[in-house]
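Next comes just one chain, in structure tokens: the form predicted alone.
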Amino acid sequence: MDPSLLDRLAAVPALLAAAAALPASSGASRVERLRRDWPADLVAAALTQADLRARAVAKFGDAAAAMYFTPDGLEQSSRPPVALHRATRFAAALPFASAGSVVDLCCGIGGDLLALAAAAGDRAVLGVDRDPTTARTAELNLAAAGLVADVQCADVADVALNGVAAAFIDPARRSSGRRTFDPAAYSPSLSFVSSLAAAVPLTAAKVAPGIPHEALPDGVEAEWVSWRGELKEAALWFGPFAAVARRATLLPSGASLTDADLPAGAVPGSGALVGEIGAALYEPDPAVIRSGLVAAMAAGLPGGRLLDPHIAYITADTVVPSVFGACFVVEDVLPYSVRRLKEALRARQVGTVEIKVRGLDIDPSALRKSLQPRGDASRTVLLARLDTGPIAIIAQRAVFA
């Protein structure tokens, strides 16, 4: 769709509306109706708009009613509330900045840019993409939550930053389709973010959560986000927005970990804290995992310790709820084998099995099978490598009032 289709569509919201009244399951039926009273080039696209939003749904909510999408807008896009707490650290920090405006650059169809309009009071925003069409939907966006700010339709490395306060920074992470892992491959690439950086110190950049910890420049603060227990974005932080080394922020809560929180004399990912299994076992969230803040959870906990210096399980005598991962009660501790296992499930009249892997090449699925759970009860099993060997540990999901 190229911007002045995406206008004409905009200037007939009853199309829009007919659109999204008809199901996706109508097929064909839905493209002839619409065509008795709109020409196709518009019909097609309000019917691919109509689809996208409610796809969008799951990450914009109520207000992808009434937003703009591609369809690689949409899959790069940041969850609002992940915007949200973004624009917040950037809103903080303008207060101490010199006069200027902020930008973002690559800002696609605009899921940080609102935040940002909202966010930055009365200094101007600035959002650049070399996509004319994805300019053009981030303008419709901002204007559908009555925000303002300027975008451009330039190359990033084309942009004045002289007058610039803040910068926020989204590098596609795509080369010929496919997702890369390579921060150089990343377009523009990380060593283009880290000039920005030094042209513009309050700058943030949105990578990949799997980026390679050796790949961090030196300086940064990286930050790694859930949201509701999944892994989501990962950003690097520059300048003065760099407080710690490494920091995992789960959301919607809020709650933060980071390098600060680490015992004494311990390094991120670092194995400090082993101990031997207790009565409750806790599996870190994933941006805890990612950000190699395990044992900082650990020593958040009384008595926490790490079951091995390899593996993201965490355990203490005393079970307590955590906010950083999800707590179990630990009923038996086995070598693991599926006879044994499979012994230990059916003294308990086990018929629902959730199963947990660690450091194991082990399908879940499959061992369900080899297991033939029967009962009304239900357990966690969680399975470990340790380097006294496989265990298995049966536990039930701790409750807490």
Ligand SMILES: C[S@@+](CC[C@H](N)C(=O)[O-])C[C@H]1O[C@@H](n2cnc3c(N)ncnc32)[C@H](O)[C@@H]1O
The other form holds:
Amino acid sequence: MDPSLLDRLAAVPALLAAAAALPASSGASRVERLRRDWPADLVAAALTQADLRARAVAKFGDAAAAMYFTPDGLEQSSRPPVALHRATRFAAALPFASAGSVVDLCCGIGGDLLALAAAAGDRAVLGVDRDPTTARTAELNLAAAGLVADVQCADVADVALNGVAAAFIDPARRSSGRRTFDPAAYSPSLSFVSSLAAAVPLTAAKVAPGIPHEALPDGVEAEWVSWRGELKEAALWFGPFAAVARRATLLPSGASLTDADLPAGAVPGSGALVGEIGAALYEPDPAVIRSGLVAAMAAGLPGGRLLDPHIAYITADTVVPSVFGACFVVEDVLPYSVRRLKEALRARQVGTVEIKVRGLDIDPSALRKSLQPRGDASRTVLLARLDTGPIAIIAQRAVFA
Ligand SMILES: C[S@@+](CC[C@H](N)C(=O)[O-])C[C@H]1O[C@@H](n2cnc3c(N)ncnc32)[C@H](O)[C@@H]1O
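Switch over from the form predicted alone to the form predicted in complex with the named molecule, please.
Whole complex next, starting from this chain.
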């Protein structure tokens, strides 16, 4: 869709409302119904927008009904609570009375731009995107949210940075239509991000959560962020933003662990903090695992220790809740064999079994079929390869009052 069609569409809210009211399942009749009152190009654009808005509810909630999207823009946009978390860090780092604007380079449809504009108070905020339709979409979304920021359609390499107090950049991470985890293939590249950070010390960049640790630039804080237990993104915080080297932040709680929480001598994989399985087993949140801070989580639990230096399971002797992961009450530990596990589950009349696997090439659904679970009880089975061999832990999710 070109930006002029988007503007014509935004000028007919009645068409957008009518398109939203017709179920997508009504197919061709939707088009016929709307074509009675509006031209074909506007009807097609309105139906696309209605479908995108419906999809966007999962990310943007009720606000999606008044927003505009492109398919790529929706997919690549930051989830509002994640954007808010980041914008809050920007606001905290910028002294109230200091001068200078905040720029959102590669603003897309505005997921981050909206949060930055909301957090910026009176400070000028500028969003930049080189795609004209995407840039116009961001403008419409600012207006829909009642927020003020400028949006420029330009290549970020051409943006003047004088007078900029802080910069955020969220490079596109697709090449040839597929997601890429190669930081060199980001658009713009990670080297552009580093040059931006050299020009604007208060810079942060969003990157894919799968970014290899060896690709992280020196001196940055890398923050992995999860939302409701799902890893969403990593962000690189440069210059004065970088308080630590690695951070895991769990949203919506906002709980955060950093490398400063690592116990002295706990080098990942070193064997420090490893011990026998106790009464509790913890499965760390993926942000804790990706940030390499499992040992920091273990250190924060009474008697917390790793089951194995290479496996992201923590154990402890007392069952206490942790904000950093799921807690299970251990019932039994067996050397792993399908026959023994089947017998143990039969003895407990387990009909519903959740299977988690670490370090073993086992397909949980194929294993579930082989186990033929029968009964009213439910259990979690956690399989892990330890130095001593593969084990199966039979456990129940801990319930805390
Ligand atoms: C990952 S999306 C940004 C998503 C945004 N943070 C949000 O939450 O909605 C990346 C955007 O960067 C834009 N882009 C890629 N390379 C660019 C460049 N060199 N200059 C300006 N924009 C660029 C793309 O058009 C795309 O909209």
